[in-house]
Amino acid sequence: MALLEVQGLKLALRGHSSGLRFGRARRIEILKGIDFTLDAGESLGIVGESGSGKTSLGRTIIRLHEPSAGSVRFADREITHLNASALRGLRKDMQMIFQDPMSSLNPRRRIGPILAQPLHAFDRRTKAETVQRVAQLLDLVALPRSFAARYPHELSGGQRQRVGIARALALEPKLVIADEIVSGLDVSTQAQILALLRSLKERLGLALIFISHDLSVVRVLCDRVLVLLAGEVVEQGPCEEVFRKPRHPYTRELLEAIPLPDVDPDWLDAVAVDP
């Protein structure tokens, strides 16, 4: 059965077309119809172009945006309509880390209380058992201790992306989506975190929704791939068979322009997680 089941998903948000601040604002569709599943344990890629709809569509799944039409539903749960209340309880199993952890971490907290944040808000621990977990989720992502006590300002970008791939893991959901997570590091840090984040995919048995416009990456760290153009979704299927034998013309012309090396799947292997 699958964890999350995907169909017809719709988001239409108002704006300017134009981009312009002026003149009437008008609805303008984002996602135009979704459909795909995913099982537990399976990771899936999205790719496509800026602005095909990538973010929006997991701010869509993850309730942060209002779907338009459509159905979401996880664990065999229809979600598309919870009331707040009733999603404040599926935010332990489903969550998402954001592109900039700058702007997703509070620069007035210590990183400890960072982390302990949503075991406050769904958890009814100790503090001795609050600051134990903190460690734990600390060793989690291979990160010093002593950093519970440090600012967000005091860490270098790789620290603060496994800050928030941290923070996600506190309530040991079942569904991770990683939103462009590496895209503002360098080759090597890029590298450690896609590491790390796919050992503890492996490890703690989650299924991962990564969305990037890399394809090398998604190649290497995904079992299967969805490609969106302007917000259809135009390919999707198991990576090896997407990226060797495309399609879609627009997939064919992703793949020719991001020239794609032979690359081993396996190359994340040897990458070390540590800081």
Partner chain sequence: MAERRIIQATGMRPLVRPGRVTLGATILALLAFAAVFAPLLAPHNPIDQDLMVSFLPPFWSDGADPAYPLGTDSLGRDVLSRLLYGARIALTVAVIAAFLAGLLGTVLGLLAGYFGGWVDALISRIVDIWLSFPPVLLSIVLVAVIGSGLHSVIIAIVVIDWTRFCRVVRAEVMVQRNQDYVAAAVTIGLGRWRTIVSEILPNVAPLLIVLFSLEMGIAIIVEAILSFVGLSVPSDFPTWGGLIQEGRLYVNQSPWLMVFPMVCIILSVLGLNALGDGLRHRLDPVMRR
Contents of the next structure:
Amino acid sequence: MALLEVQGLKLALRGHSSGLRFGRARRIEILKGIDFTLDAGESLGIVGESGSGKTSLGRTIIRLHEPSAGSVRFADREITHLNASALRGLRKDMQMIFQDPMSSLNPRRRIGPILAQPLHAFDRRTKAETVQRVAQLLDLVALPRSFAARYPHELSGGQRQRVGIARALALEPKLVIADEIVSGLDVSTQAQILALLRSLKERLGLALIFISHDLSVVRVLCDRVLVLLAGEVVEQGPCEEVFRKPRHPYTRELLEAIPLPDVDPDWLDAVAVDP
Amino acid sequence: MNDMLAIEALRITIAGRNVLRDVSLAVPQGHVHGLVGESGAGKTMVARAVLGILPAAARVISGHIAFDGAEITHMSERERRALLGRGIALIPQDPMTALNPAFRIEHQIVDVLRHHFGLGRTAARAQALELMHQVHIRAPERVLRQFPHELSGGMRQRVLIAIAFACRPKLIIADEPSTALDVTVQRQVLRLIKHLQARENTAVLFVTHNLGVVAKICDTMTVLHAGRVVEEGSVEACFERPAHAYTRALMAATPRYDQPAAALAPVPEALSRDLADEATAWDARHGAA
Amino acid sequence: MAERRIIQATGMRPLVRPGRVTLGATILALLAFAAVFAPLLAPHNPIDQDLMVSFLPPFWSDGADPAYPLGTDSLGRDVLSRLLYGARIALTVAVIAAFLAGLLGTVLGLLAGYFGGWVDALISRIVDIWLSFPPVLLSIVLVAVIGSGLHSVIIAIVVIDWTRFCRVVRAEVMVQRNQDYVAAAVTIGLGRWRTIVSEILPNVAPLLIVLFSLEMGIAIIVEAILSFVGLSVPSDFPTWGGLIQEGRLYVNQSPWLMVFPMVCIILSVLGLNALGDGLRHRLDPVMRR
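Structure of the form predicted together with the partner chain (previous: the form predicted alone):
Following is the full complex, with the preceding chain placed first.
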């Protein structure tokens, strides 16, 4: 039984009108009909270069953008055109972790209230229950409980991203969408976050959509991968298969362009100097 | 083979705290030397010390920086400026902000050429066009007329590489030049740097956090941690027989698409603790300044 | 050029200038003190006339009377007392007008910035139309129509200056709205109003404080202008603008009658501007990065 079914999903956003063009601003097609399904507990990597639409896809699924065509079914419910109040109920089960934890955590709030916010948005809880749940969440992402009293800017990048993860898990969602969440981090911090996410995914049975430009990172975390190019899916399949035997030339190009940490004097020469 | 850049036991503090703890490294003529480390390791500080643009609170406590055999550690602003561009050039990290958004590309390149060579406008323009060809930009006339925001990240980085190589410097500091780019574009940009560097026999200090990039473009490398050199040598030696546990740990923590997920291992906490302790011990031995 | 960029990038953030905030806050505190305690501080009733002692000079001149430290006007009223009571009106107008202009402008700015689309188009067009009227003229016409008095002065200032808040708040909200913390608030199920009030508003608050103190300065000037042309409170009631207007008639004979209220206005406005400017430096970047 698929948890999430995406069919023919299209997204068009209003572009900036440039120059002396009168009338309505042009609409730019960002997603050109995306199809995929995701089972409960499964993890899917969405990869692509800048402009491929991978971030927009994540945001359209969670309805931060309004799709222009196609359908999204979540837990057997059509959610494509739900109105705002119906969406709120849905959001309990579908959460997002953002790319830049510095900008996704309100700089004027302490960590405790940030983590308590999703709790307040849905249930009435006593103060003691909230405090306890916040402590649990901090434990879950291996942060000291004392961090509840700190501000986001007092934390390191890796710690902030842990807060982002904790906030997404606060409501015990079934699906988490993670958008480039390790791209700004050092290798060692990145490895810690990946390890944390991997263990949380298994312990909590989360379904995960992991959006990244880095195919190596996707390999660590995902069962399946979907390759986007200019708003279209060029290839999807199990990570094993796609990474070992890419079928589409673009996937092959992407993989070959990744500099693996092996000394290889011929690697650079294999590509033309011209763009 | 003479060293274009030789740094010896460089120690720098910021507001009294050690940020470089006796860092030594050498970049011979015609070599690409990788300077690898995570944020806070001090790699950017090394690059800034060479360029003479340390933050105001930074102090060079001891050590030497020599460029082409001449000491430049405590050069005056004026002397340093004369050196920058013609002797030492920079390929900056962020192609978005390194170009002035208010001027056309042509203006920015011609500016550099006129400043360093005293060329006339026409001569400088011809030279700019030639440079565009050298960095393999397809429609050079059009690109020269454009503003930075009209170019893609890869194009901008090509323009910056052109500017860096414009004055045929002996040493180039490349500060994470491909970090902001897509992998396919990154590969082309690395290829271009390598190509020009080999042709001009330039020495390059290549600052990056990406081990993969180092493996592909560098001849020799230095691994920094907490302002200390933990590993140095040829890239073959460092990647195939890493001497230091931290180098090995970094490699194990780097995800690879060609290996199963289980191969990834975060840097062990015991190792991080040991390294932190060593740095503290170093401070204790040398005085925390 | 590249080197210049780096210097910009590494250059330390402009240091907080506590001098300006302290200066501004001190002046504001003195103003508030004078306004609140005017009845206790003033040596005389500000509207009591005593023709026997008209045109007394200030204390440092010959023939001064220590009972009237800053001298008297043509009707023998005590200048110091009149200035102190004038501060009351200036401050009352400044606080109430700036608050109401801020409230109106902020609400509309929040709506325009957050919702965008036709809401933004509507509000922005109104602002554009508003800005095409010359402000001083508009206020004079307005007060002439609704009649003079303190409340009219306040209404005039609010009607004219809400656009200043509205434009700045709108622009800032648009920036904040694209931050992911707002998207995060939406995904965790916060409603629109809660997102605006409890997420965005606190991040706009520092800006509002700055605008508020600048607006108070402007309100003081506008009030002075309106009372100068006699459109404020009844004329025997002391206001700084009114004092200047009366002093103007005797500028050759007793220039201090005009100088003292002018000094009061200039100092207050300078102080409030310094406070606003200093706060801008102090409140803005620290929390952001």
